[in-house]
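Single chain ahead, written as structure tokens, the form predicted alone.
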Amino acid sequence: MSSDQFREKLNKQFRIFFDKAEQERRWNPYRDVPWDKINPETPEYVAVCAETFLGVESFLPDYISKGLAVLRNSSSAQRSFSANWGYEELKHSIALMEYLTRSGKRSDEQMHDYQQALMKQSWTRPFDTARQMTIYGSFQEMATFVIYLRHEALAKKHGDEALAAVYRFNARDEIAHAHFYEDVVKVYLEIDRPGTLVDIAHVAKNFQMPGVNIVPDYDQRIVLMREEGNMDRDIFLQKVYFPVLKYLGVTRQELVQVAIDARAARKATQTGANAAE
């Protein structure tokens, strides 16, 4: 495949997102969220969920400055949907701070006070190419995906149709955004196969969630979602990593065969270097 015929693929995929965004996706924080159905009973832990998400989506600055800076010479396809990208995760996080200030569980003064600690911090990308990026791409956007959903029914559970409401809509572009990641690694799986899958392997073993060491008290914050069904590693493995795979058309034996390649690799440079000395 030619970088002609690369381009255009990516550019019809970003066409084919953005009109179905435009046509079915589109939604207003203000507007659209059912904000006369908050539960003011809903409990104090729901809300520091809420807040926690809140603090990983308000990153934002970092993720589209330092994930553009790795696709500036990649396709204007990639840099379109990471503008887009960045305008649908903005909606995420006025949702999510419209829900803890209009519930009563913050005050503004708090809101103020959090986003100030937060911006002690700063994300740092974790891989170095448009291709490993757009790997791990695939694996966050299902994830906080699978993430919201079952938010949206511990919302549910307690009776709170506005917090559901705002994981739904949240929910709803995240599995859009992991498909078009998902659509270009296919095309980076037809240019160069053994490369890409070499990039899976690495992505899906250093792989993990953007709030760590970035959100004030993530390790608590993140006991505590786990035990409302958040994320651990069984459910990232069943309800992330092997949907991928699958989408992708990846086989499981095509991954180990890329470990056991890149052991012997390794054991055949330390040898040649043992051999040297």
Contents of the next structure:
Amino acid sequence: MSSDQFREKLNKQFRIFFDKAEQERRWNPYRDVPWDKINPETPEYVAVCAETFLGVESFLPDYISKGLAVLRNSSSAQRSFSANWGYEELKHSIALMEYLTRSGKRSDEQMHDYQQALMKQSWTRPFDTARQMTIYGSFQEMATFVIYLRHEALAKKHGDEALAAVYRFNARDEIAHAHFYEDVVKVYLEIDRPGTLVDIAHVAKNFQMPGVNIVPDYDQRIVLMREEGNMDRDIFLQKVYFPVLKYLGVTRQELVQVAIDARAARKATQTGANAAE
Amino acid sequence: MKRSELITVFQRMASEIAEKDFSHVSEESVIADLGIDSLGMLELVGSMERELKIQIPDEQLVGIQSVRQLLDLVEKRTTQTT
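Got the form predicted alone; could you also share the form predicted in complex with its partner chain?
Every component of the complex follows; first up is the chain already shown.
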């Protein structure tokens, strides 16, 4: 596949994605969430979970700037997607912040202090190439979709229809993003299957969610969220890893072969280095 | 294949993947406690599948925590294959 064909395929994917987003997925966090259905009795730990999501979403400037740094020269479709992605993700943090303040769970001042604390950290891009970051996006957006759905169920359990709606809107965007990333990875697989498989194995092995180490008290927050419907390793495998691989048409066996080859290459390099000493 | 042979295969494969000595590992061991994360476990399972010429459906790998659970699964598949 030539680079022109690559760009053409991605442009087509983006047109489909963006048209669908405009037709079916536009929403307004100030107007479309039923704010009158906030349950004032929703327990504090549910608010802590919402605050944690807000923390992760708040690093949007880093995600955009550092993500675009590797994507901007790859294709116009990926640049356009990034711009639209940023707009859609922005609404997630707006909706979460609106919930926390409208519900009275947090004051404007507390939100300001939280944002200040968050911005003392910055997100580090976990991978260095457009292809790896696209693969990362497939797993990460799918994982976020699954987590938001679980928290939608939790909010419903507590009779908080407003918070449930926030999670539902956010989840709907996340799954659309995940599918776009997956479609792009499929194109990468068409162009260079062996190289893309190596990248999938690398990203999967080193995958972690974006809030790790940058959201204050992240470990304690995650313990709470895990108890209350977050991701554990089985859910990750069942709802994220296997479905993404299946959609991409990649088997576990292919990734095992990649791992075996990588180990053999490492050993050969090490043997060579030892012999040279 | 005998159970004792299966655990030997497990120990050898795990040692190759994690580049650590797993000869002490027993069936009671918890896989995560060995320093093998969920994706490492998939690599381990994949290597055992190749070695033993079996195939384990993805959905059956969910919920595997201990070496015993994994060997039960592998044993069941080897029995079905032979």
